[in-house]
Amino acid sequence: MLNEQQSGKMWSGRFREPLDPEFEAWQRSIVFDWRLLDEEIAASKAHASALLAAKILTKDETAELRAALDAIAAEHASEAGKALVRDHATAEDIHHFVELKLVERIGPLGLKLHTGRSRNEQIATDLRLYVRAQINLVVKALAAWAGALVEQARAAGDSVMPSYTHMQRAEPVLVAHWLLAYVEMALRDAGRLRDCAARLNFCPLGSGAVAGATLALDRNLAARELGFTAPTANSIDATSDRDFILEYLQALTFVGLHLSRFAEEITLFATAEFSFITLPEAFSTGSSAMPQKKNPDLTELIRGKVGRIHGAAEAVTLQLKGLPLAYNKDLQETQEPAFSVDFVPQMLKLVARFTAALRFNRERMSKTAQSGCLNAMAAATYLVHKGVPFRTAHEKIGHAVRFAIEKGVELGALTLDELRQFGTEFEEDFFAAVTLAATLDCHDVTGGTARERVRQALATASEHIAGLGAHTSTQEAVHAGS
């Protein structure tokens, strides 16, 4: 008859037959959940503290267990050490691996640590710790990208560019105003991730397999040690909840979407047809066939990565759909999608350096922003201030624009007599109202491209980015303390 000590399994007492070898290899999760070693060690140390408080462990036993756990973490901290975890011959999962290593180091005391807990609560805890740490990395990287955008916006000063609607030139805007649009996206992304981190920050330890621990454990002890807000409120939900993984992946999908929009615009603006931007060579590649080429590989790859992120979110959605409570082995399949997006912090770091290295063709952008009657909205606003209803003003300026186009000039180059054929309201002050500076500054509202408003927006954005940095520093301290 098989038993736990003979088979090395954590569950074998009830079984008489060994597992089918192919099935055993197929169902093991150590090949991907090895990434959770640090989280498993931290959670195990916290559980030891709870067992000590419950008088299941002595002080000496607790100290020995915690020291052994730290030694296991240190032994496998290097890349070679991580490979040893991943390639372990018999461990089913990261929990089994740590138990086997504990027994190797300290004998039967290693088996005592599993008292009062289940792997169901262990994996739920490990994954929350992992996702929380990943969110911290992504938020920190978002802050770096937003900071690079702000620095470019400051450097741009009062440089102008055309804005677009329907991919057609619309109105002149400050280059800084365009860059700050992406800062707003990054700040929203960070906010979503922080919201996710706040919602997941409750500790499943003490939930048992489904109904709660059978020992009188003080769940607050483990929660505090791991930096959680509090214990989870319901053991059934705690062991089966993977909402936080899905929410995390959905939040990352927004990050990917915004990066992809930025990448698309940079790719367009770097073409000879636009010539707004010079691509930094350090982030570009050439063609093996055409010697003159400089290709925007970084921005193209960013556009492509969005599919992988969204695909991970979709995979988890389908895994969770229709699962009965509580833990089911299906939940194991939510782990790899969560691990598959660990490239996002690095991608953001690269985008931040890429953004800082961008060079803008300000003369070309300014010239483009002042051609094609892009001051038409400002011209219509001029007539509104003269008491003309906007719809009428819109029509009058539309006629003037058509006349200017046919003549091959800009609105400001028409004579006063030419303008007055479209309305007697035109006066000499019209020409001052449609200069580039006036066209920018007539948008003098919160969120507008007026020069003073953009200067204020830059200051506000810098404050918000600094706030993100303070948040990530706090989270890093919590994680390091675990």
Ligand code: ARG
Contents of the next structure:
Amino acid sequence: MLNEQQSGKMWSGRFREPLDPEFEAWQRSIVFDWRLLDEEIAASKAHASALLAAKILTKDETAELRAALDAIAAEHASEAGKALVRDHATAEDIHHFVELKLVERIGPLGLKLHTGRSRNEQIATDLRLYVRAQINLVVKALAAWAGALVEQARAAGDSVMPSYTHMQRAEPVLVAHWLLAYVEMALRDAGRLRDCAARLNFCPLGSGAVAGATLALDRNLAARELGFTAPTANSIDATSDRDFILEYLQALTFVGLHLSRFAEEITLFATAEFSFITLPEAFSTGSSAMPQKKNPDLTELIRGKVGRIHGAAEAVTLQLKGLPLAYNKDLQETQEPAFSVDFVPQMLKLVARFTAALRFNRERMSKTAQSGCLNAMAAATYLVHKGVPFRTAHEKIGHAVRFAIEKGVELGALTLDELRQFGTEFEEDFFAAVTLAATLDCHDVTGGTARERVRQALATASEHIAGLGAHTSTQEAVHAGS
Ligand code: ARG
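Compare with the form predicted on its own: the form predicted together with the named molecule:
After this comes the whole thing, all chains and molecules, with the earlier chain placed first.
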């Protein structure tokens, strides 16, 4: 028989043979779950509090354990310290690592901490804390991007550009209106992530291995200490649930989707063919072959990198599908997909700085918005105000557009006599109804591109972005405290 000292394991009692060395190395999770050290320490401290309340630990023992846990966290906070965790020679996972370190520091008292708990509830708790903290980082970074978009929108003033449907010029819109479209996406993304954070914010500690702790622990104590809303309701579910990882990844796929639509538009608008945008040199690269090139590597890499997020969500879906209750080791495999999207906050912050550095070629955008009869809908609306049914107005303006195209001019350059071939309703005030300003301002509805509406939308968007910052601070404090 092997004892724990000989095997160095948390579970050696019933085993006669040591593990196959290759299998042993292959099944260890410390090589990736080292990232959960802070969460493991916070959860362990909370468990110690619950053990004190249950009179399993004395006050002194609890204080000694909690201090030792803090010391372990401090010892491994630096990059070099983190490498020591990752490269640990014998720890099976982060839970085992902390136990080994505790025993090194305070002897047998360190072994008492595992009373009334299981690694199954620990990993479930650590991962919830980790995802919650990541969500805060992503939401903050989304707020930074949305803030940069709003700043650009403000700076754009009354600049205009064509909007597109079917990738064909549609109607003139304010550049600010186009930028605010992305702000809406970022705000929805933040909302989805915050929903996910609220749903996951229940504490699995006290769920035991599957059936609940074997000690009458006050689960509220640990839940409160860790900033959770309440303890989880069902031990079988709590120890086997990883929905929150999947939900987090799925919410991130929307972030990726929106970033990649933005990246695609910027890439396109920066082409010589569009010439709407001058790429910031600080975020572009040259070609080793073609000396004239300035390439949009940042937006291209974003388009490319978001594939990873979708891959991670798909991996976790497949890992969870068909998994029987409750804990199965398969669940360990959900960790790496969760960690693999760590790049998202940094990517968003880069996009925020890139967005702030964009320069719009206002003249070109404005010229493009005013060629190709993009005021045709405004012109049809003019006829509607003269009592013409829209269907008929559409037809009449269609004829006028065809005439203008053949003549090589814009609608506003036709003479009244020319216009009257297509309808007797045309009068002198037609020309004022199809100016750029009128074409914008006729969209005077909530969410429309009328200049006053966009000014209001800017103010509302700024308020919503400020609200994001206010919301993240509570849970951040909890994490910082761990
Ligand atoms: N490293 C394990 C994981 O990530 C921790 C839980 C281990 N539990 C067990 N019964 N072997 O899933």
